Amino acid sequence: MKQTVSLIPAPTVIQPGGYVPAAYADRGTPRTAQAEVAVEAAGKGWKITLSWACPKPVDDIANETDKFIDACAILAPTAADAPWMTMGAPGQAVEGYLWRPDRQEPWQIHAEGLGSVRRGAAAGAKAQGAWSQGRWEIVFELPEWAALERHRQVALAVWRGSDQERAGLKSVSPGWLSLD
């Protein structure tokens, strides 16, 4: 599967707190309005790249506290009909992977809806990330992901820092995307 996908913004208004609600509730547009994917099986394993327009990269925040990193995530849901805007519910988790520039290898996320979101070591997998001409480009070399076999579907996620972006302040795909 390759496509152009037209993100949205993941709506502010579900966010667990007050704070992001209140604040951001005027962001009715994607500050990342498209990404390409390209997925596609590598052995026993999974070859996923993704792009971006980023004018202005954030790859380093290295003692900076009023700034925010780059990243992106791919998702892909362990049941059928896993909610992918809320980070699944609970009996239906996501799982997937989330890049950082400022890291040397992407992290294993696990989320069964907003604010579970646990990261670990992502064993065997790995992401090498580069910026040229305006845009980030990330390759995702994976292992075997049975939630991704299974159900052939992926989501994106793209955080773009220079715009404030950080945890569910972020570009979205608008739903699951099939792999057939």
Given for the second form:
Amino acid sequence: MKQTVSLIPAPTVIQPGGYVPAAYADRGTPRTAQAEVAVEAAGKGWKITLSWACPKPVDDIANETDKFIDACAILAPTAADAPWMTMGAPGQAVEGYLWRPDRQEPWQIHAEGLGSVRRGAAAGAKAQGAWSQGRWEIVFELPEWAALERHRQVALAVWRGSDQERAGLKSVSPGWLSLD
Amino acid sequence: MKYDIPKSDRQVSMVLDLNKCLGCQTCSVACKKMWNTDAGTDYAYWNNVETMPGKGFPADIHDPDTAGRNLAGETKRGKLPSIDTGYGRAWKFNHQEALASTAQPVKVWIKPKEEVKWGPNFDEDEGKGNYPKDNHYFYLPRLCNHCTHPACLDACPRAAIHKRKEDGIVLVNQDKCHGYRFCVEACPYKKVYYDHVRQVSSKCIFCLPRVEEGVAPACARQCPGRLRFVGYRDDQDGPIWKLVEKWKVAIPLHPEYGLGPNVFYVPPMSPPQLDDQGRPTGQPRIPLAYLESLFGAAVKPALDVLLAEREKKKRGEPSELMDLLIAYDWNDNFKLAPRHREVLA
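Next up, the form predicted together with the partner chain in place of the form predicted on its own?
First the chain shown before, then all remaining chains and molecules of the complex.
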């Protein structure tokens, strides 16, 4: 599967707590409007390439208090009806991989709803990111991924650090994208 | 979804008498040596002492409309301080060069290696006014207010911040924190800090391991000015209730932020201005409007009570308030009791 995806802003109104929905109510447009994604089987695993325009990359926030780093994530549902927008729900988990340019390896992530994301080492997974001429291109080399194999759906999230995006401030795919 | 902030069974609290603060920073050092020695907390002061009038720390935190809650209780958008312009980076000094110069013909003095533009206490003792007629400043020690309606708690999308039911202490669970820093944004007092090495938020924990043993926080115990009082707000035999509720001389900093701070200040009674001949005019040096900009409208009645009680004491009449503030017996400043330790699941 290879396609260009128009992204939407993750709605701030559903974010947990009283602060983000009120303070960031004005985030009505996606900071990253579009991404290209290619998913292909690679042996028993997967090769997923994700790219998007990013004029002002932020790849290092060491020794800073007010800067946020670029990032992207790719998700798959572990249950057929797992909602992607809320990072799953109790009993309907989503899982995936999170890339950041300041890390050697991607994180493996698991969530059952907003605010429940757990990050951990991603055994056997690699992610290589490169920024060139106003674009990030990230290549994930992932091991066998049962959720993806079974449901054949992915969802995307992109964080633009220069716009202080983090957590629920992000651009996401408008739903699950089918591999078929 | 807005977090419910359950009412704590009790609220541990602190009162600081600004008439007694020397600006010696013993509290800051005691706190920093105990809690903020990691590389990512170089710039962080869970407790700091600011010279007022001044820019505060981080810079400009006393400017109006910096986060907090509106009248409806909703949180307002705040700002993230920059480490350069808000906090100031830890400066590097020429220690090696200076120490090695002792046997040299020309002494090399210890000085920062780079041009310094801002940092904690950068404007220390500057103050305002015209010397010597009406110049003025006072010291304002600050720590987390362990608010009744904490904005930091509301701001965390991971519910990593909680307010302890047994004593109202506000804590960050750093195992859950992902370093998003909404809490730093939302706190108008800027008393949540970001550890950029561990990439988690950190804040004053009111020295909870000490409080659980019935011992006051390090900033309070180490204060040579004996200006800090620690106890529970509802303890009518304790100093907090007497100063806050009974005498109403201890008032919160920036009550307009709407967070219900649980750290209170006895406002400074400034000496009189002088006239052209150097005679006292009777007018206070610190403008009342300035104090009101920090402590709200309650500052005037608080000062009136303090002045009246001081006059009583001068006349040889008894004053419970003055005796309490004088702190003849330092142990009376602290009224805590050992409690069971919290065990996190």
